[in-house]
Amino acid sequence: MTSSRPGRTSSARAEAAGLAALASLVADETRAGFLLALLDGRAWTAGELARHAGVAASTASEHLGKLVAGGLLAEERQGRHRYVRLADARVAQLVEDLAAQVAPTAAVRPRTLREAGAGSAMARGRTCYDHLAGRLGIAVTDALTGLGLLRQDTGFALTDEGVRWFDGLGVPLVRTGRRPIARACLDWTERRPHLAGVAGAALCRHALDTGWCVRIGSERAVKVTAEGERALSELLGIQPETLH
């Protein structure tokens, strides 16, 4: 009996092969660790990533070559040093979205007090590529929504008042390419969406440039300073105790 189902087109086969290739890149624990580390938005050397993952430099170089060839990382060289970073915001979104799908029960219990402290700091506040995440990111997103500056009912979108709020803050929202002004990004620790997109990146950059937040540790954790607590309280009504 002959099947009436049509065979896959060459386009469908190519898409399937591409998806399988992408999945295989992320499915290695060392490469996945590199991608998560690079969510801090900074460029890392191959040696730094090797030490972070606890692998030999030659092993790190091999994995990085695959990630660069696969389009997930961009590479640049300065003298003898080789730097890599996530290729673009779309890759960052992919990595963060995949990380958010990991069930909380699958999380590994910290082995030391230092690991526990680092995990607590990341949950409290961190960067997710180029925007704020963790309880800090959620608090900012909730405050913007509560003040009518951000809408979440039909997807994330700044209101006209929200655009004026950013202008008044001296933070221009310059859209480049296809990146949206506002986008929801599922927070992998809070299990709720926080603000990403052009607005999320601009606000994060402003928070770091003005000293509202400072980076702590060697990963993506950030800490709100006393100046930042005052600014977030005055501008968004965020109470300092919610940031601790």
The other form holds:
Protein chains: 2
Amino acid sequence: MTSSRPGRTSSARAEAAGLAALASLVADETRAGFLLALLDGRAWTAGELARHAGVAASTASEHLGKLVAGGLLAEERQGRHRYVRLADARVAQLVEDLAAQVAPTAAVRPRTLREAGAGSAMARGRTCYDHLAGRLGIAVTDALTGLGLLRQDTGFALTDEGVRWFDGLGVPLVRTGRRPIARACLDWTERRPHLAGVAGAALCRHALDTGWCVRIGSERAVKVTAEGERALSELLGIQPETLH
Amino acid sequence: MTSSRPGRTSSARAEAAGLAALASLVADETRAGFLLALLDGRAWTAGELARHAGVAASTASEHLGKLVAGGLLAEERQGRHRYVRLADARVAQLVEDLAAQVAPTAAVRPRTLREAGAGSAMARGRTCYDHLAGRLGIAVTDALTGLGLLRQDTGFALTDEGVRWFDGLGVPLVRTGRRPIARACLDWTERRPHLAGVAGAALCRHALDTGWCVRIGSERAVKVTAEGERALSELLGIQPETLH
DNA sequence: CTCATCGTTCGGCGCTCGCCGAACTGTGTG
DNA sequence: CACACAGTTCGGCGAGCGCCGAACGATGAG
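Show the form predicted in complex with the DNA, please, the one above being the form predicted on its own.
Up next: the whole complex, starting with the chain shown before.
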């Protein structure tokens, strides 16, 4: 079926075909919905995703097969359940970047009160796969920058004091594979960068572990607890009002 | 035609639809080929792209209409020509990231000598939209890092000496909009990060302006000149052999 | 003016692909 | 063992979309 065309070298054509194939995986509304749901970093079962997207189980099964074959998802079978999650942080970053590119267009105008509530909860605080985003993520990033722990003026990197700050928190930063210690991730509600990478993930895990924040609802939204407000205020000087 | 489905809030559905719509633009082999060709950072005419992709002019015209409407391309009409280029650095980054995700799969195995030549020229040096990539890009990035001008261990940012080095080169770095001064871009042949962002673009422009390198062929490949080898050796201590 | 060239619009063809329900396999439960 | 439930496979339907050629405007060259 690969019609031989003039004009390009076959390597250029292969590159285009690969790019198109990857994009095709995301180019379906149902599959896109799966990927966005999975941005919460947790593993979902096939049935949960099917219900979430409002399609038949058979349809969801076919979609998951394609996403796994395409390397975007990793699966883990347990008994009669098929758990599926984003393949790695790289894929999560790609989905986030694509979603961020879309956001400006789809400027949010919620229709019902219920959605308005959900929308503002997501705007207050949420996770991008494994790090904090929303106003919460921005506040933390700004605070780190203001304290000289994170440098944004010439790129995006922790300072030496920043590394020590994480050590002091009891969260040593160990570099794994090619993932950078600090990376900027663009927030689609605030339109400003927040901390991602190894440090962003470590901080988010610490915040969930120690109860600074808890997940609300079944998706990405998180809520800062009273204890969390105290800790963020003490450690980073973040005013609780900033987070409301 | 938007069938009302249960399960998700309508805002989540809208987000998924937007994401799918964006990906759909890239999910066609012909349009993907356009985007990859445009990664050279230059403006192409509709006819050039049609010939390059091996499709009829009418087909190319329809594709360009979609890409422009989707915000991925910017167009400029001059007389009877329609010049088109990537909308901005953000779009270029997105296309690069997607292409990099594909590359590991499509491990290159060139078929003809001609393609092998083109392939290795691309591997030696090329541009990603507006900055240097390939072995050339990696060599420059490594040299900057080794000299303490760029910091990669805790993120990706220029040091203060790095900023001064660019000033000394006669290429002041001015921050425009939200684009970061330094950003890591993953190279799909070397699988390692190279310098992008304002600094990467400035360095690339300087290299082309001063004749350190010149474009070869009609796409992204660039070649280091003898003068360029001298300059890179003097300024950054890059051994010419590294670039061959 | 005449002609060539660049680009767009339109109609029609054919393929791909997402969707479902029904039938089936495999796993845990009572 | 019977039964409920998670997930998969298959056949078939319908819509969407990429492709082309032909006809048509618009621009620039001779």
